[in-house]
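In the block that follows, a single chain appears as structure tokens, in the form predicted alone.
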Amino acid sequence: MPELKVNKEESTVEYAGFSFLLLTDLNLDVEKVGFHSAVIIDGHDRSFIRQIVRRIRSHNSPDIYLKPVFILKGINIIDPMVNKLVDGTLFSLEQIELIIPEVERILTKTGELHFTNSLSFEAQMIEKVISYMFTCEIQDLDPIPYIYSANNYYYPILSVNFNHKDEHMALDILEIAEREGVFDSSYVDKVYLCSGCQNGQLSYREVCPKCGSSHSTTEDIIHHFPCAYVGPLSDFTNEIDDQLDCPKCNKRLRHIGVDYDKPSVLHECKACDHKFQDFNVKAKCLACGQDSLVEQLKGREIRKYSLTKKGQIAAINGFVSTSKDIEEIIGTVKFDTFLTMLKYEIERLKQTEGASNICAIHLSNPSQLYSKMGSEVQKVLLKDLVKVIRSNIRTSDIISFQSSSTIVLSMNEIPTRIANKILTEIVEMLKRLIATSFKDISVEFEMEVVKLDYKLSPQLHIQQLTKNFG
């Protein structure tokens, strides 16, 4: 049987080939994280293992936030938020035999994965969520009640990495990747957020609709049957009993349903002396301050996120860029633009005897490309590909990103063969560019020229010209 070895000094823990970093304090240096096989944290305080967890799970580098984390468990930990984002339990050091197994298929899943520079902040974000997902063998991300949250539900691995004013941003990037087919959804509730900071922590009150105060005391209104005289309750009351009688007609009113009834109620502001009947409510942000209509509160539904194939496999080849990124680059067009000029080409081949084609160029090793460069980098990378291909088409034909990975573009008027060779002469161009640029990265492209056909639709022709893709 393996030996346990305990390192207090070093706060290690060795056993079977592991090494596992023992934390029972705040003095944390992550980095260190990523040096060990585990991390185990002595679970004396929960807020000491809230800071923890969120510390090591909201690190931008993988070899530390998809690190297996197990608590050594000293007390009950009834935090969601912690549950979600650790690995296990152990009620001793001598128990850590049995998560030998869920470190080595951690580990072994954490191998798979290829990481890259994603263009901008929301692709890295999407990309951290969908790996850990893929590692920890997760398929729905759901939207946790928590009373630590801005926006009181929580996306344990994605909110993790916000503080507490900006945590209205993972409802953002959870929208944008589900619009890249990322991730597909279902309803679970919907919030009301602060129009001006958007946290949803705020005191709803009932405020006078002239002066906004609170203050404000509150009687029934009685309608007096026979005489059909309607006024507050203060107006049918007396000083020598409890009973009430009517200030029209002096009858005293007996049993509610037969000589009255309590329509309505009557509100008056201490503040202003107002009286009314309905009140206005607002909302005071806590965290702002801001007092608004509840009719000017932002809201925003939860949604629970399930893992698409599509997130599957950008979890394993890494996630580059949302469309939002490549569309910017100048000189190319939306890639739903480009489906619907597309469209109109191909209807006016119905009328026509012309040739005209779409083409594609893929890089088939994006991953091994971008993970070595910067996202400044890859942009300015991305803008110089398409300058050099704008160079050798004419100004009529149109260029689009399908991805990071993947440029279209249209060649109309012209051979499908003449296409061809033009493609060619651009993809040697595009080699040439990055050989030169990057002396130590080998680039794989490949090329594809399909004959528009009228009696195809856009999305049909997209299918036949990237099916051969990898």
The other form holds:
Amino acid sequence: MPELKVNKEESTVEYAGFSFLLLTDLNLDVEKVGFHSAVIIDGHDRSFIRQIVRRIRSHNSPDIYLKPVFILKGINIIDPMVNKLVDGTLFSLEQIELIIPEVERILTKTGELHFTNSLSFEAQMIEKVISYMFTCEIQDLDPIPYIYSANNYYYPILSVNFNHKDEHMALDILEIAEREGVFDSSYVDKVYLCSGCQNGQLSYREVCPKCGSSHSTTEDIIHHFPCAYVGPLSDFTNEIDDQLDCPKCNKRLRHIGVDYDKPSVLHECKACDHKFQDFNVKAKCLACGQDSLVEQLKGREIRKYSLTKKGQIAAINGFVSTSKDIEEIIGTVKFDTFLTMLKYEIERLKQTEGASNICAIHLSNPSQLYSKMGSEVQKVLLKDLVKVIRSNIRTSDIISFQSSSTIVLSMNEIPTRIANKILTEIVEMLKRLIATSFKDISVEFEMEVVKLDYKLSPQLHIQQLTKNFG
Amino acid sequence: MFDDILDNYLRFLESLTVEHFIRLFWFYIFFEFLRYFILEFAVLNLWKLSKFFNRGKYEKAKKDFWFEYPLISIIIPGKNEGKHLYKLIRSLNEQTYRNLEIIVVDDGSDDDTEIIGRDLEKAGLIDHFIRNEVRGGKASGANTALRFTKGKYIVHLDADCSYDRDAMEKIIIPFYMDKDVAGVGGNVMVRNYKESLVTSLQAIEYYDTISIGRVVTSYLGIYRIISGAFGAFRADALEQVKGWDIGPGLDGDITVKLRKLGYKIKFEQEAVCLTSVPNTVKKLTKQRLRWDKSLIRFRVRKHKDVLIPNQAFSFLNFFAFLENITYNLILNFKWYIYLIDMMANYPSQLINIIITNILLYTFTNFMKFVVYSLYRARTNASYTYFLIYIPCMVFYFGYYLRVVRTIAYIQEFFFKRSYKDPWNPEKTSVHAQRMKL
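Pass me the form predicted together with the partner chain as well; I've looked at the form predicted alone already.
Then the entire complex follows, led off by the chain already shown.
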């Protein structure tokens, strides 16, 4: 039986070869987490737990945000965000052996991951979410209704990275991730956000359509059938009893539907005396104070996201960039545009007897390459690659990124043999470029040339072109 | 056959003496010609003169009105009238007088009226769109609108009408000419006069009998009906009478209620409104049966106290009622007496008498149409367009409308059929009948 060693000065616990950082107060140097196998938070205060969990899971380094976190329970944890972001609870340190398998599992899974320095903030966030989901063996990213959320729904491992003001960006990032094929999604709910600051914490009020005041009174309108008198309920009340008497014909109202009815209501604004039947509904943003008509609010869908196969692979190999990132590189066209142009070229070949080709250059080890660079350097590298390719092909040929590791280009009206030769030269030049610019990095390239066949679709050509790439 | 009739007729004319003429055409001479032409013509001239002499007063009233610039609340109650609203609102937004608030009441429509009304409200083209989920009838719709009005004057409109650019201005000025005026009726003309023979004949009727007739009664102080299509009221007077009572015939009813309080009611010929009239005989018959029943229901029954001398007795109201009952109810039946008289005493001359009557009436109608053109504010069509229809007016007015009126009187007098009219919801008519309203 392994011995439990508690070091109160260092706030650490050691057991079975694992080191646990024991957190009891907010004076935490979060970088310390990286030196331990897992974190145990002393759960004496809900707010304290929430803050600590937040600081760990929102950290940029995978060494910290992927670390197993446990709560040493003194109180009931009812915060759904905390529940989703911790890996278990202990009732006392004596139970530590119970969490060892979980710690082992998470650490092993974390060890399987390759981390890249993704090109953009969005790509970094996507990588963070999918790697966390991989280590925790979570398949679905469920939105949870959360009182502290600015969007009313919280995706814990993603939303935790944003302050209240920017939390809506989590929804944008998930949309990007779905476009990239990392997630599939299904509809859960819809939220309405302030058109000014995109906060979802809104106070809805019925207001006067004229002056916007919410200070009003409401009365039923009564229609007295015998004399056609129409007026608010107060016209019919008397000071003697609870009966209703018609002010026009003095008859007593007996039976709703028989001698009178209430066809509508009358609202009267106490601010401007305006009488009206239908309120406007306005939403006041509790964050920025903007008062908007509900029609002006920004509706966003809240969806449940499930990791796809592509997402699982990206979690292990690292997620480098979104197509938005590589579309910004000058000299290239969007991949969709490339496909459209390819389609036209195939159509053209049906009429002529020319020979056209598409080519691809693939970086075989992108995660190794990108993990050693910052996102800015990655962008510079991609720009340099494109510059080299562009200077070696004709201006009529086009370049596009299929992904951050695969560049496709067209070489029209040129024999395949020549295209192959040009491509080989380009690859050699690229290797030389990387060797001189990034001395410590070794890069492997694969290349492929496919002659266009007018009987095949553009998609089949692309499949053929990239099928051999790892 | 035709030659025989013509021959016979010429002989009849040759043998006609003055005494004989009076005996055979007493109904035309004493009632129709005297009342509907000579008397009308005389009063029209007096009215024209008075208008001339009062032009300074009119200009002052106009100036006072513009100086005060009062808020006018326009109320438009109706069921399933959404399709007409846009055209109506467009004509209201073109008004020379701008201090208007427009209130549309949807009385339990089951078509797209609510959507259209809400859109107009949202677009700021109307001030209020009020919807009653359950239909309550025209009166309750108008009374609902009253709850939302803020204006000093209330103008009641029908949704299927449109208005001259200066109509709102013109209909309010009479209030500034006499402080006792509590209601002013506008001049309704027929928009769809070209649609069918029935609408052309109604257009002539609106020009002469209705419009000119109202000028005359208004001048005499016995004007009886402020048309629901275009009528203006003082808001305080409407408050006094607590709005409209159950119809059909609520237009005439509210006029009588105001008159009973001692207010004056005027007709303003220059405040012009265009309306679409029934385009088939069937629809027209239905409308006129409803209108004519209201004479019995409101004048003979509900407001019969006007004819009884008491503390609130007013000679003008008495005279207005008497004139109305005499010329519409009694004369209508007297015409049948005339017919029986002729059939009993001159059976051999009956065809000649009918031909002469037709010629006399046609001649009078032509004369009226031409002469009255001097007294009309304007028309919305060329006079010459109607000339070919004038001969039909004898049959339209003298026979068709008379028969319809007779049926309506009998139905209402003996069977109280107006309480069964689906124009009003049954739930309200039941109570109106029980309370003898």
